[in-house]
Amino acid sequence: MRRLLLIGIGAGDPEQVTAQAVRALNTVDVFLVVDKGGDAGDLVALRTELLERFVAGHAYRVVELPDPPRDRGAAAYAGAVDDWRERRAEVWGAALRDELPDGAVGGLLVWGDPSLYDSTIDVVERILRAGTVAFEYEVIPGISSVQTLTARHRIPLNRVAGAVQITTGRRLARDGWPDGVDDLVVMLDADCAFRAVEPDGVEIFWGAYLGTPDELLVAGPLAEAAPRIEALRAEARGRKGWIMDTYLLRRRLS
């Protein structure tokens, strides 16, 4: 039986990389690596850095494989994603019957974890129900760009307490803040959806590129620091051609 691991490795920082993901990595005989294409060659050339520093005297191939163009602009977002997880289903289904020999392990490097806001886990199971190919699969856990945002700031995510919610750009964008949440993590935000925030009394802690060296951090006043944040994002995006931000918003309590 053919098994696939898929490997949480951090938000970016090589040395979030844990000690089950390394002897996970170091059982691996075909890496499956997403190439999302464009200006997004460095997230690739990161996992291959990984390989380089971590797996030791075990023989592996690295297997690239195109992501499917995805509609980012549909109205019906919920349908866009789930044709491009199909779509990606396919690709890797097709991969892992013709690249991953019977009894052989295969490999998915997953930035940050692949239980949090990834489409990892739905993929392999819509592989697994299509038939495509047999395999048994093992999630390893990894350092999330939430817990790296809240080191970075210093700060523990949730208060005495106190409860947190996990949400999206375009949600907050579309339904505005949750009633009865106090902090609030916002992930897969596209276009600064913490504008339409009415700013008193909320705080921001913005992290992009969080732990690479190209890391980016904003805290203070939602009002004083949004605006640097716009620029600070808009500046990052058009120099590197891409961008992964996450920010916790946080009402202060009297």
Given for the second form:
Protein chains: 2
Amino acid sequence: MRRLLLIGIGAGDPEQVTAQAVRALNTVDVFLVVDKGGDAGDLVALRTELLERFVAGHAYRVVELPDPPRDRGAAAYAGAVDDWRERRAEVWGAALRDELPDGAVGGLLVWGDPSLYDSTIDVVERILRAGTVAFEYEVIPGISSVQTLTARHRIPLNRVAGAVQITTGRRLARDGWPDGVDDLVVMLDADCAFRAVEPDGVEIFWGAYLGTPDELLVAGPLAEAAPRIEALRAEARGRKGWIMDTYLLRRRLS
Amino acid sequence: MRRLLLIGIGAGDPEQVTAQAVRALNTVDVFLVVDKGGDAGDLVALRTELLERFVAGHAYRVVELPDPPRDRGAAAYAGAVDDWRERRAEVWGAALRDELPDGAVGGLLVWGDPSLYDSTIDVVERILRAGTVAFEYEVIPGISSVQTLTARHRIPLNRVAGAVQITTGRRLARDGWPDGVDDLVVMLDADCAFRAVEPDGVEIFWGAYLGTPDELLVAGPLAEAAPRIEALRAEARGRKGWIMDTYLLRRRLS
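Please move on to the form predicted together with another copy of the chain, as the form predicted alone is already shown.
What follows is the entire complex, opening with the chain shown before.
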């Protein structure tokens, strides 16, 4: 039987990889890595560094998976994502069938934690449902960018007995601040959705490239911090060609 | 200057400790550990195992901190917590002043991740505000029980572009299912608050003693899984004298 390991490798700092992930990396015969093309060269270099640093004395191959194009302009967002995941499942399934010998161990590396805004588990389940290749699989957690964010700012995610919601920039921009929570984590924000928030009484704790040497951190009252973040973000994105950021919005308790 | 490290050590599986945490553990001269007394003997044994396994060639002392009693029956929950944290800050501050020499490194071990339903960061900030002892401090993230839960069940925390809320058993029992989310993580639930949820169309993914040899997992439609979880939970709690569990409730998308 083929085995597949979905390995969370943390937000970017190789030091945040767990002992369990290191052990898993050292059993993998074939790493399947998604070739995003273009501007994510920093992440490819980080991934290569991780493998060179942590895999000792176990021979492995790296198979690059071409990533199907995704229609980011589609009116029906969920439909476009569904279609893209289905085509990913076809490409990955074929690679598992053709590149992973029976009895061998395949590895999929996941930035951060596989549970948070990541499609890997879903794509793997789609391959199994399609039935074109049989395998067992296991998920290994990793430190997420949310945890790196809170650790670097030295803040808890929630207040005493409080709730915290994790949402997307798209939802915040469309629906505004959700009911029932005063602490809000925003991920996948392509366009500074915090501008949609009435800033009175709100603090922001923001971070980009968390865990990497390029890490940026800003914290403060939203009204004062927002323009600083917008400027920093635009500058860094222009210079590096890509940005990954996340933030916590915290509303003063009345 | 004294230094203090708040080290997330994961949910219970020593393999889920990060390289960064291991490196931090190996710089600590004095570990301050909270003596909860009573029935948490398993956790003390796990903590000792962690130190013996990961600290190599660095001498350290362990100082036990008596934990102030907490009024769990208080009508004003937040006030009782505030008072308890203030007394913790007094005890810990005195220990830092008296037991940690200038220039030495102190360590506080935190189960899971220091950002999630944990008082350590807040207590440390209270010590600094009190001004009785000066130190620098750093927070090191750890794998939380929520991540171990989702990894073991092989599920993502959120659905495509969806939001997820993390809340407490107390809030769920008091306020019911929160508005605006279909995925709900419940922590600190002393009394099966999922019984307050209308089970139609809801799935539960439950885990106890996550990451330890006693780990329990149940998943299924809430109506069918709830009585199984209640029975398993009561049995395990009776046998071991304590329980730590967490779960995800997932509502069918309409």
